[in-house]
Amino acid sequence: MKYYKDHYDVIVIGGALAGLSAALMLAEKGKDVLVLERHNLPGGVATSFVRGGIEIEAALHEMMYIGDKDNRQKVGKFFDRLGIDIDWLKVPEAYHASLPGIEATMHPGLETFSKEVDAVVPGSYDKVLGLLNLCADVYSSVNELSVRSMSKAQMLLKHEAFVKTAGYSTKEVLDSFDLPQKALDLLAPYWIYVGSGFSDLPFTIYAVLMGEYVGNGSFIPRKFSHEMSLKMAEKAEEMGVQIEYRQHVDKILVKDGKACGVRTALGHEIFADYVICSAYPNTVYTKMIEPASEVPAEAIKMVNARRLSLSAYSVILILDKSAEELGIKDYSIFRGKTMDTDECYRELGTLGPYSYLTCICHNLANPDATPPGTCSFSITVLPRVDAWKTVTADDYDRVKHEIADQLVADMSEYLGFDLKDHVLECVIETPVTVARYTGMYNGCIYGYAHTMEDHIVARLQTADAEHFIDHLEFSGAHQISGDGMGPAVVNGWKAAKNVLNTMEKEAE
């Protein structure tokens, strides 16, 4: 039986969230789309697995851009518009911060969050609220500018906060508010989700993070992230998208500077007008373009110049008692011996010991996440990908378990009981796990690091110059909206939008 048509409008490589969102947007515009996914399931890291008869969330801690039903944000609106019905559960707090001299639970809402900082650091309310309002203004500007182009004069007139802070690091802007160190510590825990220390992190990125998570809160699907990816795939097929699983794309075919199809590992050559690829440009430009002579030297320079961000290491435990019985009170715990983000970032370039951890107890947002009388508790660090380059095959098992022992011991000390006494199931995920399962370059889940030398504003301005092969677009965490499952969906839209814009121009 012939799997494939003679020709498609667009071939999408990868059936994770970015690829599926691109396919959905293209199908909505009536385009003929083929999605090729190397696994037998959609979603990439937006998936789950079963151990001991218990379904376990593989990756999602919390998701941005969803919003409450009466205040939907952009990804939530997208799902609603397409009729992708997901039972979203709001995470009850922003996070619990366990830092030197601080034990405080913070909640979303700009004023609420500011009051909670003020309860720890009296007299800080006005400054903290001023900072959060600035973040909200920049976040609002980024949302508008991502879909609407305007002149520099218009930008300055309508988006003053964005323009005035765009050239500054997070540290520089935070320092300008002259806040006590404890207040700064309470404003810092989310830094790990963007993967650069504050002295090198553009304030624009920090503002988007705080504007969304603190301003609107975060959400998880009741049936885990796999519910989201499955329903996206089902809707795409309803809309006419062809999805083929267990199809690994080996080559992207290019002729006269223009992508024109793909070749799978099984030898199928499939042709299309456009290709959207979820693989990192590092992989695409060095291994996938055929013929290799179609790769411009500038493309190789670009991927060599960009710094990869973070990967992930998690110990996921299913415990034999409920969270209430064990005294676990918070869904999300950020625990660190220091909130010097630059020092923490340097530490993530090693194999530990790690002094900054993030922990999730899914049952405190989703009581049905595990069977009654049990709970799920995960401990995560986000090491830099370069740290794991030193791990040999012979050393892998030892290193994996040494880090797990350290993380479990640290959280056992914090919780006041030995986690090992209550383990029903234990799963360890490492950067190698990520690389093998998803094919993400070097196991990097967070794309290219956002730094002052590689600023998001500069990336937006140079996007056209970095479009090295016509009719080839990229989606995934390595694209402009950055890391996380919400941004991955947005990156898929942007790839689809670029294709649609090019189609329109070429039709004129």
Ligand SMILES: Cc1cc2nc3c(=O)[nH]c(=O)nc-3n(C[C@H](O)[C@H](O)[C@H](O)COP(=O)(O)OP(=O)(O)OC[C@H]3O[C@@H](n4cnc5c(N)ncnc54)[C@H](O)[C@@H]3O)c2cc1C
Contents of the next structure:
Amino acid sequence: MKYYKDHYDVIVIGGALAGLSAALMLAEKGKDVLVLERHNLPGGVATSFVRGGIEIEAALHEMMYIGDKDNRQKVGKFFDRLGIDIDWLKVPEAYHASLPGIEATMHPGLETFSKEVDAVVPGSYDKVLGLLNLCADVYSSVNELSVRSMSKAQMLLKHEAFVKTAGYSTKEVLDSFDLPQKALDLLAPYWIYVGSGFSDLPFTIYAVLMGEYVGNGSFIPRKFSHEMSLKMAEKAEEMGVQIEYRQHVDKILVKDGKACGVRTALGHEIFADYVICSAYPNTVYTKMIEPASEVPAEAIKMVNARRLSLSAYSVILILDKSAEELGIKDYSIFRGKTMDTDECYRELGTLGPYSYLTCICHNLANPDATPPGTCSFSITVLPRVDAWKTVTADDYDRVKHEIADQLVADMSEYLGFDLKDHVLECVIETPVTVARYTGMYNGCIYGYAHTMEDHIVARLQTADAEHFIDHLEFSGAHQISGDGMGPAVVNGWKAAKNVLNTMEKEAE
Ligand SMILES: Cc1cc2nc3c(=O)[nH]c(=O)nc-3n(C[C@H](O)[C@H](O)[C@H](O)COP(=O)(O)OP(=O)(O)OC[C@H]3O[C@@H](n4cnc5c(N)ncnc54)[C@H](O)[C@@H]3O)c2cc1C
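With the form predicted on its own in hand, show me what the form predicted together with the named molecule looks like.
Everything in the complex follows now, all chains and molecules, and the chain you saw is the first one.
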């Protein structure tokens, strides 16, 4: 116990992006913070690993909320403000879409993107730009409303587009623009990042996705997502945060309805006024609260009622030639046999074959990502967690390799050569890899699904009612700002802000 103090202001469980961002924000306010991470390094999914002497990105395709140097977005601003110096590289295109009857490369910028849709579907420019401007408008309202509360009347006056579209699905709003199918197809590929079919996806979420990715573009750190994790951890320690690795938290100690500490797998009991937790509420309320009698029935009902979103399955290849030599032209490729997102979503509930996938060739945004004369190429699908729950231990290897074969064959057909002839290294990550590495419930990376019946706007309004144990906050993809690395950082701030607000209220 000698390396722990008798008491902390806040214990953060999990030293990945969400946990570290919470710790940084609390340290900025002078709070005494302990971060407990079960691995021997920070970052969780935001990490890399080495195979055959080559460093390989574990997860990141592209990150939102960074922005160019002269147009920094909220997460980019946060890093700049704290002096966390990350070498951001802008992803050159939005995506290359390889869809039925379409081969088109789209670029960020609302007008540029609209022109590119128009080149495929002549005459669609005005309507597409109208739709993208609506997305940008709703997105800017969401940004403002997430930091400033206002009355419904004020909201209607200042955020009309947001209010008017909030009750509609993405499909309903897109249909109202009366666009030809090909134009709709070109506007759909990013849907996979939020993982509900368009007839069940609130338009608000689609608008945030398009407003940010098409409006501001996406970014990656030159030294992989682990650059962010390492620099955040380094800065946190510089600011006085104590980070202890190899410390798995087994229990969150609760007394009289209030979190008061944790117990680690080594049996250490450590005490604090507040606990912030990166693990999913599903794990926390069913396994981690001690005593279990402190878990209110409503908490169990909430986690059972909420639908978990998607996990990830990736085949990451290091190839024996450069992207130029192999004729790979785009950093990001979305390829689908259909852009019927409801149908794709249904398919993600199976173990394949999958007809919608996303690929990254890192070297096309980061030329030095692999040694000269090689390149990295990854193929990803985002299956629903319920699909993978059916895989038995005996069948795991077969399922894992069958899916890899399908994805590699599909992309070989697209590229016009057999990827298998060029493989130096091959790594397959499945939902089980994610679950085992991060402890994320069922390997879920996208938190709770955004749906029309569990709408983000309603969640914002019921956030207080979902606060079941005092002085316990959650941070991670399962929280209000949702999934992805940028949102994970925002979720960390939100958890820290809730702690700071409660501290202030209780001190009054
Ligand atoms: C293959 C793949 C591709 C992805 N691509 C993208 C992308 O292109 N863009 C994007 O924005 N996002 C992407 N994501 C999602 C993104 O990586 C995650 O949403 C985000 O990194 C989650 O961060 P987090 O801090 O919430 O949690 P995690 O990274 O899951 O980390 C949780 C941390 O908590 C620790 N922990 C858990 N339980 C305990 C415990 N009991 N005690 C101690 N420590 C504990 C874990 O070890 C881990 O370090 C991808 C994810 C995957 C898997």
